[in-house]
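Given as structure tokens, the chain that follows is alone and in the form predicted on its own.
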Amino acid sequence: MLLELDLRAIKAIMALVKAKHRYDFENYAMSSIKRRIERIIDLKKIETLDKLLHSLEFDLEFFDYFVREITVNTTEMFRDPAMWVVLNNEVIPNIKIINNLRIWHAGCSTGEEVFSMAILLQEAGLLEKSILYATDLNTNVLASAKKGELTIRNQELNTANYERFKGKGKLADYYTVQDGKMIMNKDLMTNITFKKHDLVLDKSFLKFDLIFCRNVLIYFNMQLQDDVIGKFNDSLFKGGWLILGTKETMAFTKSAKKFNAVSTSERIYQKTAI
């Protein structure tokens, strides 16, 4: 019989985590960690706690596997491409006078999105003067992003977002096929930095003129996402942007008063200049 999860053993497993490996996963939402452990443990035929614990606190190959499936990591270009034109048509004119525009991607899983604001910035012309700096916990997907390889499954979903954004030219111009990965082109890894940063643990980093983190926050409970927004707030410059997720808010945070809303459909907010 396989382990059946309890409230009890949750906060047993995420304080391991923690205490062990430096992972915080105690204020994600509680019904989405329960079903990607109950995941785990059907798929390694897990029958008890301990022997769980046991795994996570002395078997790294074990843990490394553990953070891939809580973390998540679904993506793709130009997503939700009616986000992508309010961008450009809202956001990119404001930001053309700004020389070394910083952006950051948090939560950046495996590069998609960052990819995909290269790609805009350079047919904007910014991308040259630009620095784009896509972070995220999971140092797996880091090491796929920072390839630049995109797996060819998601080829045509990638082609038909950009093409419902209306992009210059063709998303193919952007990337060549080898071995069945679509390999984005050079110069547009040019002005990336990747790295580890942990949303929970980690302080901000920088100051920002704009950043990304989409369909992150609704895998966390609502402190956890006020403490996000704080952070998010600290790390913009003043005037600077923030988007977030189609099905994300930030109504409810102690930042909220502290941006203006540029478009509630697509999460794009403006943080105000006093």
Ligand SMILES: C[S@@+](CC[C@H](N)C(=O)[O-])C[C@H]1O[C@@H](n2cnc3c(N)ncnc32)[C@H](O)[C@@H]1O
Second form
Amino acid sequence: MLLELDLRAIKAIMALVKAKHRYDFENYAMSSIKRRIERIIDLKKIETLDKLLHSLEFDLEFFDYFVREITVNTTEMFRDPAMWVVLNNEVIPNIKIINNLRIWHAGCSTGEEVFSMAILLQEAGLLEKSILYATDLNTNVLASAKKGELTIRNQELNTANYERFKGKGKLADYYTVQDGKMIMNKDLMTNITFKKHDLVLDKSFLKFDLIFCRNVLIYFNMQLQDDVIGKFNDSLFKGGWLILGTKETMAFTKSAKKFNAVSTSERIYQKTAI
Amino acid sequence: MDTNFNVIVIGGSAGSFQVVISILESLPANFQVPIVLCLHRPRHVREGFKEALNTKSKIMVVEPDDKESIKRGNVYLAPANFHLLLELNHTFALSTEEAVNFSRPAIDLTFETAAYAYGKKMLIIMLSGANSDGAKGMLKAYQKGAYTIVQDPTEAQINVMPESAIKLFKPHAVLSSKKISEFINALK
Ligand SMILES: C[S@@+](CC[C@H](N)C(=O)[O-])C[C@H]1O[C@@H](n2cnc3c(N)ncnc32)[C@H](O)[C@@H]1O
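Moving from the form predicted on its own, what structure would you give for the form predicted in complex with the named molecule?
Let us now look at the entire complex, which starts with that chain.
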């Protein structure tokens, strides 16, 4: 490792990024942000903190790379099949009567999660009356999600997850393979809107029936988790649903009392208060 | 040697399960120093591992949630398909970052973040395993003053992991699994 960052150095980096660019990583979880920045320092062979700060300020291409590297974009289709089963059996029956179902995937990365939801809705006969918003702060992942192109690397894993979920068909019914990519069928994409949205800096923009925010909060510290869960609360209709990642909990946040845990193991919550 | 540790962090892979069981079996229910286990495990099997440890352990083994505090009297196990990181304020942070050394959880990440969060106040132990995951993280902990124990490679079921650590630095102690249990039991 070329350079070990101390807390002061990390704070200096984040303060510069916040002042010069419209990104705020100051309340991200320290252990992983430190690691991600040190990784950049190693890969790009940056020798001093000053050099790093200089590049972050003046080299836009480098800054873009920096954002891509410090946001963790790993994802899978039907990640945690057990969650999708509970969603299908316990949430869908409750929301299928709603006309114009509004669903938000916050931190959608390359789209695997929203495409999984589109498949689930299609199989439940609900896709046509649903509107899905998929947002992320990283524009690179959004660009590939918009095209409906997924990395082929996870084809086997995605297929295995879908089989564990026990979908009605075969995952292969929903995509074709071209140029080493999985290309999602066009009809799955019609009702999905991809847009850039930063959970830290941007306001909530609509009211939803169901919000997914999975494996995003783990990168935030407790204070930021609290703020963001507050935004989700503002963005949900009463009786709306919120799904977090399997290791994320709202137990430590102020909004906890406004929600009811519908599935504790799958982290599915329902908003009970206004 | 300062044995006033605030945390014990143990890494292991193939061949480490029995050793972990024997350590946990040997500890009294009221053992205080928190223990963090980062053991390689299949990525898509969420259940079973914790339960297996709990059948033998007198101290309850839990898989922590993100941002959970690291408390005395607990044993924590890295959950499947996440990296387990330790924060400066002595809470856990989970991560879905890419696999490191083909592993998620990766021992290097747990060791390296624990080193930063606990420095000298940590006992760190490397058990049997078939790849070199953990060695670099253990070196970092060593450099930060943590007390390092490596399972005796001649006893370890698979010696690659202990050997990789020993290749990088000279651990404070190289012990059999029985001696490791005794060492931990002697702590307050
Ligand atoms: C690990 S991925 C999770 C993808 C998907 N939800 C899943 O669980 O498979 C985390 C995503 O959160 C995004 N992210 C991080 N900070 C964000 C922020 N402040 N606002 C919106 N998205 C953010 C990252 O760019 C990344 O794509």
